[in-house]
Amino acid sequence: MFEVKKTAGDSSWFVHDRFGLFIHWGLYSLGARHEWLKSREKMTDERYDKYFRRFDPDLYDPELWAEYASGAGMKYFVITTKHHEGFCLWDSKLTDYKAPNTPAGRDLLRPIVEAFRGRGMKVGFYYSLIDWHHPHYTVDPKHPLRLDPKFIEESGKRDFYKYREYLLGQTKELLTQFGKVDLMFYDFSFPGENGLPGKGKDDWGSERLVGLIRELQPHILLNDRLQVGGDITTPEQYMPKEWVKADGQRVVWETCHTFSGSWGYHRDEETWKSAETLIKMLIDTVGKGGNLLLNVGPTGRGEFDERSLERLKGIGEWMKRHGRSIYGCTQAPESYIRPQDCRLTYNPATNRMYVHVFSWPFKNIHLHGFAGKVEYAQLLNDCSEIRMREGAAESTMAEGAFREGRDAETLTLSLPVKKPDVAVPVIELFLK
């Protein structure tokens, strides 16, 4: 239907599943005030070490996490194996800065992989290119000690080659010890600023890294933050206005978003989006040919907090009855005109169009360009028929009726006056 740039990895499942869970979990969950707190507060390793010595998620239950995600309709997950702080959730042989050496006393990554995979969900690993703990990671504009003259001087004596080998070695661990990994999300390259150098593909050794990844797991999907292309384009914390393109060509894409403003657990944050808003974001994304990766930041005790659960349950309630307007769907063919206050998604395999009604109108929706193309219409939540009228209206003022503004190309759907009791009503159109 639409020509999309081909990927080196297998994107067939990705463009079908459309909806995934991002999980940001690390030592910063104890600070509970943003995952960048070490950098924001310019903390030394010694000050930050209090979180390492007290990380003990005694209520951690990955089976429950997988249940919540699956219940929300998510089909894949991406977990922060290591975030910018440098702390590793798995039992890496290349560092002591890992979960088994905290009071947690064990590998915390493997149980997550097993729990989510057990529910048929695809496995994704996030890995931070940035590392504020490694002894050979050098100063840059993101580093917590970027304003410390002593650290800047000491940083000049560090051997970044050793960090690059560490990055390569940990990638090899992740791709050889956990079975099939479907997606790798690296984060991130950045320019220099304020007189400090940035870091990019040459620093990370991106070409060599990608070569290793393709050798170990050729099917895997890679994001685009290594500065050497990638299978998935990843806009963050904003909604693209149209299908994302690179060099003028449509690409496989995914936008990642938080419930509020923080990726890690943030106790005092109050800018939480409603379940209805999140559902509309999912619909809008799929209607432009993309995926939504929605983030949860578990607490220091290893739980999804009540605010997260409330929204996951709300999304799941809607997805239970409307999932087929999301899975396998994409942007509608351009010949179909989107009606006011609505979004369209289209399933090319079943030849069904989905009209997502963001603002419920009074009695009618006029679908311009749809006349002669629809065989049957129904509300998706209960499969109740929606009656249709095609072509120009025949009613006259003398008959006590007003012309409805239809023309020969318009299909009019006759709606119930009362909006269905769902967050976003969906009308399923069976196309001829």
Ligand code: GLC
Contents of the next structure:
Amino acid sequence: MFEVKKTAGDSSWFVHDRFGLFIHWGLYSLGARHEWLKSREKMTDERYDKYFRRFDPDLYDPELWAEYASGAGMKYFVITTKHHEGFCLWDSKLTDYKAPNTPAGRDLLRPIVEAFRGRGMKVGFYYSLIDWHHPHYTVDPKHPLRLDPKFIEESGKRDFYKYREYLLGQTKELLTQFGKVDLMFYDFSFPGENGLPGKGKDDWGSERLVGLIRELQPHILLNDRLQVGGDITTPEQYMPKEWVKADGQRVVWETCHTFSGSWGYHRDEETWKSAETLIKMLIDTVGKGGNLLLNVGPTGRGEFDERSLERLKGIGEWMKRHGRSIYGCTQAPESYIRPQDCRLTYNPATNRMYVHVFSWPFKNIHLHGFAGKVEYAQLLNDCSEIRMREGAAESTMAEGAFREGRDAETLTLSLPVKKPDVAVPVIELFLK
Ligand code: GLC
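What about the form predicted in complex with alpha-D-glucopyranose, after the form predicted on its own?
Starting with the chain above, the whole complex follows.
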């Protein structure tokens, strides 16, 4: 099939499972207007502290979260153990800025790891390299106080080395206290701007960090934002137009997306994608050999809000009947031409091809290059047979004429006029 760049960690489960849940949850959930609010509104620690003093997710039920995620067909999750604000969900011994010291009064990470793992889901940790709270994190173009001359001056006296040790120490905690962790997602490196320096691999001590990670959990899948390569490439908030490559080579990749325009819970944001759009994004991604990581931002009370639940349910309805065209699937071999308004996925283990029909056509779909290759065809939602014809239409037209877009290589599927009642109908082709 396709030649893909080898990963140091174990990607076998990842390229099979294809679909995961991203969770952004922290103090910014109370601000409810984007996880970057501290930076956007140039807040001092004192002003931001109101959220720390009031973080009390009394309705937090990780069992329920795991149920929602697995109901939607997701097979792994990645949670923000610490986001840019610096707040930690677990009981880190290296800081006081953590959930146990808020009104929540407890480690919030462990129960979620246990709940998701209990459902057979793989465990992923997001860890922000950026930290807007640590006393030795220096000023840069992303920092909330980047325009404050007093802070810039004070920042000159900070010892970034101490922060580097801190992030190494926290990584050690995360990789030694929570059992097997399948994926680490570090976020992120960036260039300088407006006279302020950026931060990258030398600042984070990326080489040393990766050494530690590989030593503690050699199987772990590492993302690519430490500026020293990594196992998985993570395009964010866009749909790549083909299989993602690095240095001309196909890589294991995962695109992450929000349901709406914010990662953290955003009360007033209205650009929510429909379940149908999200399903199409998943199909399109798998059809290019990638994974989709879809994000939920739980509320300050610890719940998934109604808008998220509605989407997760819609996706789950579809996945229940169409998971077969997603799990274990990848891009179709290049000899098969993608028909108009469709996406193809292919399962090499079962040798089945899946035609996802994004826009229901009138009666026929012509599959060029498929003639002689298909044994049987059915609609996946109800396993009802789809009848097929091969080759050009027998017609009264002159020899060799091309009719209805059909030629000798064409396989024509005869579809019901009425679109099946599912978000995206799929035709399963049993190849010879
Ligand atoms: C960006 C944002 C961040 C979000 C992340 C998800 O890096 O800074 O808020 O967590 O994307 O990949």
